[in-house]
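Heads up, the chain below is alone and in the form predicted on its own; it's given as C-alpha cells.
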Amino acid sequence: MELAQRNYQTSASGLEALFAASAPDVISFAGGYPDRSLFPRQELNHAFSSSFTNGDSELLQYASTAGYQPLREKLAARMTRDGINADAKDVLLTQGAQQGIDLTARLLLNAGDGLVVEGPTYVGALAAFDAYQPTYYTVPVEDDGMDLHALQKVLMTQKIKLIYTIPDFQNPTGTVMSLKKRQALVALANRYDVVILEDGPYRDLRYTGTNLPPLRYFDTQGRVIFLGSFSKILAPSLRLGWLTASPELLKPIMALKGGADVESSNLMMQGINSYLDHNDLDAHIQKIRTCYREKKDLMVKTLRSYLPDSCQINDPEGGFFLWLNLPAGFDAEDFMNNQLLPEANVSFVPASVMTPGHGPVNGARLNFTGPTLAQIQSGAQALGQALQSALSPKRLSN
C-alpha cells in the first residue's frame, strides 16, 4: 500500500535513532533525559492521590480543550512573572511542548512553505516539520546566538512563514542568544511578516549568570508563539506541556487542538495542579539546577582533560547540553557507529540529523543531565580516548 509522504519523511528524521543509541547497556550521552533520581516521585504520589479523594466528580470527564483553568492560572502567573505578559485565557496546555511544536506548524505551513530553523537545531522539531514538506532554510549558530545577517539575506530574498527557534540554552549547542539579537529577531519578524515558535523548555534550568527576558516579551503585533514543558523541570512521562500567543494565533491553534486530540488529560492536569498547590516548584528547580551544574561541570573538565587539540567542547551556562566540535571533513556519526559504540560502549547524537538536509557532520550533543556522575567521568574519559586514537596520524592514514 502506498502511505503518505510524510510518513517517510518523518521516519527518517534521526529521532529513531537518537533512542536507539540510549540503550540500557551505553553510557548514553544522547537522549535528553533528566536524572530521573530528581523526580519527585512521593510529592507527585500524594498529589495525584488527593486529585481523587478530593471529592471532584469532574476528574474523570472531559475537560476543556484549552486545560485545567486553575494550572492555567498558575503557568500564566509563572509566565509573568519571567516576562509574559498572560492570564489562563492566553494558556493552552498541551501533550508536551512537542505537540505545540506540531499544531504550529500545521496551523502556518503548506507544502514548500518557507521555515527558517537554526544550525543545528532540536531534531524532534524537525521530526514535527518534515510531515508538513516545508522548504528549510537553515540560518548558523553563533556563540551568542542565531546568525541574524544570514537570517536577515533569507529574509531579503525568500518567502518565510515561521522561524523556530530556542533563544535559553539552545538544543544542541547550549548557546544563549543575546539581548541585542531578541530584540533584533523580532524586529525582523515584524519587518517581514513572520511568526516567530520559540521554545523555551530550558528557560528555568539556568546554573550560572541572569536570565534575559523571553522573544514573546518584545513581541509588540502578536507574531511569537512561546511553549513551555514540564518535562525538564518534573516529569518526561507526564508529557504536558502549554503554549501562549496572541488571540489571533491562539484560537485556531486550540481548533487544532480539539480535532487532534479533543484536550490533555483531564487527570494529567489536575494532578499537576494539586503538585503546585502543595509544593514549591522554585526550590525543586533550584534542587535540580544544583545537581545538574556540579554534572556539567564534571563533564566540561573531563573532556578537556582528554580531548586532543583538535577538538572543542564548549561550556555553557544552563540546560542539557555541551556541543561538541571535531576537526573539518570529521564525519562524527560514522565515528560513533563504527568506534565509539561497539569499542567504547558511549553514544552522542551526531550533527548530521540536527540538520536539514546535508548540513555539517563534524560535530556532536552530548547530554550531561541523565547519565549518573560516574557514567560521565568514565564515559567522556572514553570519549576523550577514541577520538584521539580515532584522530591519530597512524588511524588517519590507514
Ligand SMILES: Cc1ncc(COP(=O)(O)O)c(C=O)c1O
Second form
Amino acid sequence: MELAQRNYQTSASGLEALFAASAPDVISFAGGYPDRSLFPRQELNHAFSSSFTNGDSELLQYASTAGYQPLREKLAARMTRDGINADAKDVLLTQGAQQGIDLTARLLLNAGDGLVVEGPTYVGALAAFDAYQPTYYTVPVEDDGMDLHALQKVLMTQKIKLIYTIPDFQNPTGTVMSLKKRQALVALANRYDVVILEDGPYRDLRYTGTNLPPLRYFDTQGRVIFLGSFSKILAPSLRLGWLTASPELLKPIMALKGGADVESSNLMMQGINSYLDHNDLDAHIQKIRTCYREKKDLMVKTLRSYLPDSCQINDPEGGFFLWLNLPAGFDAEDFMNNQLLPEANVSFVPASVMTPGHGPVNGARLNFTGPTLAQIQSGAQALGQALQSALSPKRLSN
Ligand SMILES: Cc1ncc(COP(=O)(O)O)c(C=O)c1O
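One more: the block was the form predicted on its own; return the form predicted together with this ligand.
And the full complex, kicking off with our chain again.
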C-alpha cells in the first residue's frame, strides 16, 4: 500500500513518545497533563445531567458548525474582558485547540509553503503541521519570547505564510513574550503580509505577575488567529476549544471545520455551557493556580538543590512547564532512554522532538502540573542525582 507523502514527515512520533513516557509506573514530567484531582467531577456531572433534564430539547441533534450559540456568547464575553473584542459570531468552537491548529494549517499551507515556528515548540503542533508538508523555518525562543531579529531575517529572505507562536507560558519553555515583542511581532506580520496563529491555552494560568494583552489585541489588519481551550482549565477529555479570527479568515475556516467533522459535539458544548451557568469558572481557575504554583515552586526548589552546576532551569510565571538547560552537546533523549527511565523511572520530553528537523538536543521540558507533590519531590531529586552521575568526570570518560 502506498500512503500519501504527508505521512512521511515524522513529528507525530514525538506525540507517541510523549504518551509512552507517561506510563503508570513512571514519574512523568513528560505529559502536558493537568492535575486529575482538580477536575471538577461533581460539578461537571451535575451540569451534564442538568442539560439532559432541563436543557435544550435539541441536545442530541445536529446543531451548527460554529457551535452552541450560548457558549459562544460566554466565550466572546471572556475574550472581550481579556482584550480581544469579540461577539458570538466571531467565535468557532473546535475539538480542542489542536483542531484550531489543524484548521489554520489547512486554510493557509500548500505543500512547501513557508511556516515559522518557535524553536523549541509544541510537539502536537508539529504533528498537525507536518500533514501539510510546509517548509519550516525555526526561530529561537529567548527569555522574553521569539527572537525577532532572527524572525526578521527569515521574513526578509523567504516567503512566509504563517507564524505559529505561544506567547503566554510557551510550551515547552514556559517563557512569556514581552509587550514590546508582541507589538513588534504584529508590526512585522503587517509589513510582510503574514498570518499569525496565537495559541493561548495557558493564558489563564498565571501564578505571579500580571498578564500582557494577547497578540490579537494589537491586530488592526485581521491577521491574528487566536486559540483557546478548556483542556487546561477544566478537563482535556471534553475536547473543546475555541478560535477567533477576522470574518475573512473565520468564514473559510468554518467551511473547513464542516468538512472535517461537521461540528463539535453538541452534547459537550451544552454540558460545558450548563457548567458555566451554574459555577464560577474564575473561582475554579484561582484554585488551580494556587495548586500549580505550589507544585512549580517545589519543582524549582528541589531541582535547584540537586542539579549539577552545569545544568540550569528557569522559574516560569505560569503555565505547565519549566525548561531544563543541559550542557552543550549533552543528548537529553539518549540520557532519558538509557539512564533516567531505566534507572530512576523518571521521564521528561527531550528537546530533540520539539524542533522540526535537527535542532539542539541539550534541553528538556519538565511538566509540574500532572505529578503529585510527592512525585515532584522524589522525581526532581532523582533527576538531579541522575544528571550529577551522568555528568560526573568518571562517567563522561567511560
Ligand atoms: C500549546 C498547546 N496548544 C494546543 C494544545 C492542545 O490542546 P487541546 O487539548 O485544547 O487540543 C496543547 C496541549 O498540550 C498545547 O500545549
